[in-house]
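The data below hold one chain only, encoded as structure tokens and taken in the form predicted alone.
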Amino acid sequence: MTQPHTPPANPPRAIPALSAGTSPRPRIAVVGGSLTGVTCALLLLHAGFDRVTVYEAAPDAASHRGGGLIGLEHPALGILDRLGIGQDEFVAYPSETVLEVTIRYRQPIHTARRTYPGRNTTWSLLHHALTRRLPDGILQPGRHVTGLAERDRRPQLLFADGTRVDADVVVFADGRASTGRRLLDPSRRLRYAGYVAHRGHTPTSHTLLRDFLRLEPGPGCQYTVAPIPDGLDWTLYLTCSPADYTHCFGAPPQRRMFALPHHVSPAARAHADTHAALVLPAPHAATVHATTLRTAAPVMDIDPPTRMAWPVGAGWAVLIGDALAPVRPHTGRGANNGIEQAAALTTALTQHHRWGAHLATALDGWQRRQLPEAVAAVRQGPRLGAHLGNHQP
């Protein structure tokens, strides 16, 4: 698709209303096999849609390990409950406590205890709990979507290998560097926010830490650490110019939106280690220094979205999760937004299929309810960054 479709003032009935139990269910293509995409597929299958396929670009869908520690709030946890996924499968330490510690000269000077309305997990734990429930053949790894066309008044996905797949509804849940966003909403481009999330997992068989700990050593820096199975997960946010990012990770932030372990250069390690030693209490600086396997991600901003659904002929394409609106990790809303949007989208599609609801109107209602939350999270990120002393260089 070279140009996004413009919705009509009074959109016609999109996919003809289907009578419950008498007409074939629509073909739904989910692009992206990370948390939001797999959750969306499970919700659709649970609702009775039996023509659902997930297309993931990576050869191994489980190779996405960039999520690290993830906070899930109660609405998202409730959606997982409905899918029969117990918290004991993905929550290792059921703490609701967040300790916020102000650090000066490497020493704590004030601690605030807060209660988080949810639970912490990791990308790997949650992804495994989700994907193990997908029926065989639903998730197709190594399928890189490159384009979206219209064929016989329905969306058609174009793949890097030259193949094409027809659908009635396409759900783009393909992350920060979304192909769907580039095709449907090309004017909204990611902008580097001026700092980097250095991440690491330190294996250890013993730790006294059971809560989420946030250390604020001063402007331009924040450190978070929490227990995960067999170790600690930490993130160190540090100011970094675009030139320094390129030097540390081998490409500009807009091109390398996630630095895998082999992208993390000795210069990047030294940058994190040096700053940790300067501002963090000795035990936390030692944790950073001892971590051998590291990743990193540039913190990015984007203009708030103004829509979530686009007609493609008589079908539809939608954006959800980070594909719609990547948010700064400080907001804690990335996974929550994606899961909640997927659940509400499933409800809209179910009302259309089961009860004959006008699909264009159902999607418009879904968009009007979900869009404000996405916009609020996008706008919150720069405010949090300013509070931490991070800014666009």
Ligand SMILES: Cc1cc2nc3c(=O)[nH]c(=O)nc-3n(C[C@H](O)[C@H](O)[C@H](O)COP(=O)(O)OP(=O)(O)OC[C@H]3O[C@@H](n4cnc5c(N)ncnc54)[C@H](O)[C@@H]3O)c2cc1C
The other form holds:
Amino acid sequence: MTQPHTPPANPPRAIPALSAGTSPRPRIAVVGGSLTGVTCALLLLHAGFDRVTVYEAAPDAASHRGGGLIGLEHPALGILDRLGIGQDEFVAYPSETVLEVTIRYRQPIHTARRTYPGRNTTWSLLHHALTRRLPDGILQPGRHVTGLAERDRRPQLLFADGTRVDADVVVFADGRASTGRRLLDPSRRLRYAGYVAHRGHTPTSHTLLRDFLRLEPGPGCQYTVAPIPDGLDWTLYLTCSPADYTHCFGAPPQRRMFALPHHVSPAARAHADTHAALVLPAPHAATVHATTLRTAAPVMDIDPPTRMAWPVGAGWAVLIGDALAPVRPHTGRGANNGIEQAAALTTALTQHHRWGAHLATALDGWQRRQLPEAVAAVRQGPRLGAHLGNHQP
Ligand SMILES: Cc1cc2nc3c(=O)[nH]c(=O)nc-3n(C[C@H](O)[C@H](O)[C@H](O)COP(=O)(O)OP(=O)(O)OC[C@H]3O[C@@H](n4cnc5c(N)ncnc54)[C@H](O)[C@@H]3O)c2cc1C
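Pass me the form predicted in complex with the named molecule as well; I've looked at the form predicted alone already.
Shown next: the complete complex, the earlier chain at its head.
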């Protein structure tokens, strides 16, 4: 027999404000205004933290990434949902299909169809959807963080212009070349994996492609292409010695982790065009050849992280996103990991500031739950690279 519903003895209590009682509202400094940093700031603001500032080194936070394709899986999409960001705003082609095509002698010999548990967006679409929701004054461009000190038992950020900012929690979301990682976890250095992701964005108004297409033409090479608003976005992975990288992009891989369009030399274009013509079916080689807007990223490896949070006096500094664990692009996990880590960090900080949870324990639980995913993605990169035939030079 069904039991009648009994109302709770006490009426439900209102959710208390953050930092109720005597503890002051925490100052949270986010370093890096790309996908991970801005997502983190929005999640914190939504949770009620009202003293959040994002410090971004680039003078114009919206223009520094070219805008390449990024696949987001359901957990990350769910977090964006919670922020009220509808997929129609950042997913232009809602396909879940991945076509994997084996190529020999420039001809397709086998096609496999997979379903991706997520959607494709681009850095530009997603970054715009995120930053337009930030209240004025939260994102401060042109603010290059150079150091971290302890003052009055709290973290203090040092900037290239000589200014300083006090905080209670510092979230380093400052990407592959992270200053935060160099300061907090200096033994983990990036190593060049011996190949480059050449990227291109070619405008075309007549593409029939609606899905994500991956071509595998043999050892040392992979080509992916997908539709984006007004064109196609492609990535061509090619083996490249450190000396050739320097020749093609003007600086060694460790110094130039993103080659912007003005860094891509005629030699780099010729390298990509020549290989495309040798291994890809003619229409794809023609797409590469016709592309004027190009960028590149050297593929890097790093030792897996063993921690994400460090005490600084009575405050904390944490690493998230590529700052924590830059992973090889074909894992498709970099942005996903950053968004998931930001959401879980917000939960831990909320439990502390709203419900009085012990902060060190909350952060320990956060890193214990998030580290395995980051470590797995770091380890998966070289395995995928070996499958492509790309090894350390
Ligand atoms: C070819 C390619 C394909 C990819 N595909 C996928 C995919 O399908 N799925 C996926 O999840 N990921 C993918 N990724 C990875 C993804 O793009 C990154 O993991 C993600 O953009 C990292 O975001 P982030 O905010 O952590 O770091 P970044 O985007 O690197 O941002 C760091 C920010 O910090 C700023 N900054 C740096 N130093 C300082 C400082 N000292 N002071 C202040 N600001 C600073 C930088 O200017 C930058 O704005 C791909 C990457 C590549 C190259």
